[in-house]
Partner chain sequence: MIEVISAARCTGCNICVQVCPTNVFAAVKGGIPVIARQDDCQTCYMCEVWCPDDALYVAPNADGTEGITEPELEAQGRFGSYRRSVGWAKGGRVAPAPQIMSRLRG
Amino acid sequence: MTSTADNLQVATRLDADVLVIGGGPAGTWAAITAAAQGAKVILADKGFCGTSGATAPSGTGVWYVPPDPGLRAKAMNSRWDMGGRLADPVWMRRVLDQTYSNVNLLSEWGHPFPQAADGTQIRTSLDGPDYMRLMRKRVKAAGVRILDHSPVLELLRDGSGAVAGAVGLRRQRGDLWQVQAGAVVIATGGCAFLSKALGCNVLTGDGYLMAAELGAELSGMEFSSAYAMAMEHGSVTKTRFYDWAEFTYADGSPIPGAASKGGRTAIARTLSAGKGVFARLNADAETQIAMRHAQPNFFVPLDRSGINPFTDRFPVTLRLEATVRGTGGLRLLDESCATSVPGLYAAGDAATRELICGAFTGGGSHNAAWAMSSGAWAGSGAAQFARGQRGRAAQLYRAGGVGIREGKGARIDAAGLTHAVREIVLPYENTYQRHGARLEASLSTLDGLWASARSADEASRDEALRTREGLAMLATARWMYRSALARTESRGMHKREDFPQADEAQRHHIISGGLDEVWTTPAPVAGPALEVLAA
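The form predicted together with its partner chain - chain by itself:
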């Protein structure tokens, strides 16, 4: 079913060499890098470039390691085994190098890094609001045009199948925009299923869906079981200070085996049994001062609830962060972060992070390093590709399908669809602690939802975004569970009750894709089995 873009009722038509979709760290680094290479760049964000996405409200530790061979080797080894040895030493080295130079640039640009006792800057973490405000400023200074509140609804392609732009909504005006572009960078972040984890409700897997509609593949979608701790009913899923926590039942007795690191299962089990989990942080007065300064956002919900976390036991919960702090995402084919679709690049959480952290979470340092490194490479790759596209014939076709095309069925009830997907994905026993039978049951419901959505009629303008978000979450969940089913072992964050051990024969990647028919296939890992990682 081909459909040209000619009939779209578009209020504003623009053109660019490179269109960057998403304005978090990955998208802003992509935009700045592409513009520095002379490309005309447009950046479109669903929200506001500077506050939107997982980094701006959260802040991130960064995998910033000076180029000292001993330190680098230690850094590379740190998650090698935890990540089930799926990472690729070549990519780890590149990310460490690129991150080092990007973070040093941030210092030159005036990011307020704290000072160590010897007067040097501590560059291993970035305050979110400052970092992303600075990135917005640099994007503008680079001559990039920013479209805020402009979520992309679908990609456009040319007659050859290469990506050729995108169509989106101007959410505060209620009309459509279209950008024709020589290359596109997907930097839309991960998918956290509207769990209200900090900054994550704009992250609904839109980029995966739109890329897959053009035939792009995913990798590592089974590594999507990340949950993060927050005060009960709170949104601040900052987890580091829970390293200082003791976890108890309501009566103050310890929960056996519970810990923030290495004891999450006990916490998840207690919560899913409907029993409360309480935390109290044990830290002396000076450490408390340091904590408050280092992560003010951690204390906001506690202070505002009248809780002193160092003396009171307060209830905690786990919020789903799925692929935001998991590692699955779009599969990359080469060092320019190209996908299998000509002209389409992916960066940040939208892309797989298995290359540097394998099967284990990319949170805590790797994801932030990945976002800025892959962003720079994707921006550069896209700028180069776009140079070869200047002046190409301009018949554009719509690549988007379900939910935004005329169909025979009724319109999709976006709220109902979202509710149905979340009912399946949020419970710990489906997404955190997996079992073949439950994965099969979840998939059969999700496949049914997709089958009935396929023939639906086009959403109204008001509901188009919600409809596409619901469909993107649905598609994401199907790739997650199909991949989880294909991996009949436990590795990294992927835990199967029915296959509790790792199986050396499955030390491979699981590639997935497809919309009507979701498929998976294994692919070999690049890294050697037992390399002692020397820098």
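Switching conditions: you have the form predicted together with its partner chain, so give me the form predicted alone.
So it's only the chain below, everything else dropped.
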């Protein structure tokens, strides 16, 4: 149903060349880059820009590799096979170049990189709080207007179908804002289904839903089964540290096959059986010091519990991080990070990372590199597009649908919907250990939830955000499972019990989209099938 934005009860109306949605690494890089090109930029963050999202409360590695051909080739090949050879070498080289440039820029801006014994800076990791504090400072210095605590509820379009802005909620005042913009960058992060992983409470797939309502396509949504290791009842997910772990049952006996890498299935099966999994880290004294220095927040809950992880066994669990550490997201059409919707760009975890990671997790260093690279490209692309839109006197139409439009049914029970989606998605046997029969059964339930929500009446202002979050998670789960059914093989993180082997005939991308009717279709990959990559 076509509806203009004229009748929205909006308290604040603004205009910009570029609207950036999301204030994490990708969004801030997009805003800075767009502003540097002369664009008038507004950045809207669901929380407080500089503190919300997965990066701000922790540290992260960065895929920072000096421009040495041998080092670059080694870096590219390190995940080439693990990613099922779905990555694109052209994009991998672009990201390595852009990341090298951006990290060096961070050093010029004053990021406090640690120093090696010889006095050189160690630029392969970033301290999250320092990094994002600096990025907020640079965004403001660039003249970007920041709307904190202002989640977007829906996008706006013009009569041609191009994106033309957004409408959101000012959470601290309870009213609506509207920005008319020549271009929009979606940098809203991935979707972790409120699994309690640190910093992921705002990552509910909002950008996917809003973009799909305008007809945007997604890619690689089957690569969304990433579970990260965490202390039981904890939220810090630093799986890398568990490379030093030995895993045991409660009685101290080893769990056969359990490991952080290549053995997580054994851990998932043990947890699914209702048995506890315990870890102890076996690291030498020098490594222990380095670990505490690199990721101090990993040790905070352990120290508070009186647990020495190097001498004591402690209970662990796996937390779903889905497309935050997976590689699925909005499909990109060209090097400017344009989506299939005119004027709409995507960056960071909101965009597919198959281009550099293929089917293997984009978590950690690659995600950080992707965020700053794709953010810069999306900001630049959006600024260029917006220049051609200046002076446009467009009628604005609402693109949002379910949950924020009048309907004949009752309002959606936001908490109930979120609970129902999580009941399906979080169990390991549905998302991590996949089987066609379980995927079909899950999809049947999810499709039924969507059909019920479709006729629901508009949510109250107080419940609008939670309702849209629940719907975004529901839509994300349906794209994930439909794509997982379409890939009848095991490749990368996508593991099918009924198709345990890789099938070379399926070395392609799976594109998905749609809301009422979710669809998938294969698309060819750009990379070579057999060659070892060269820088």
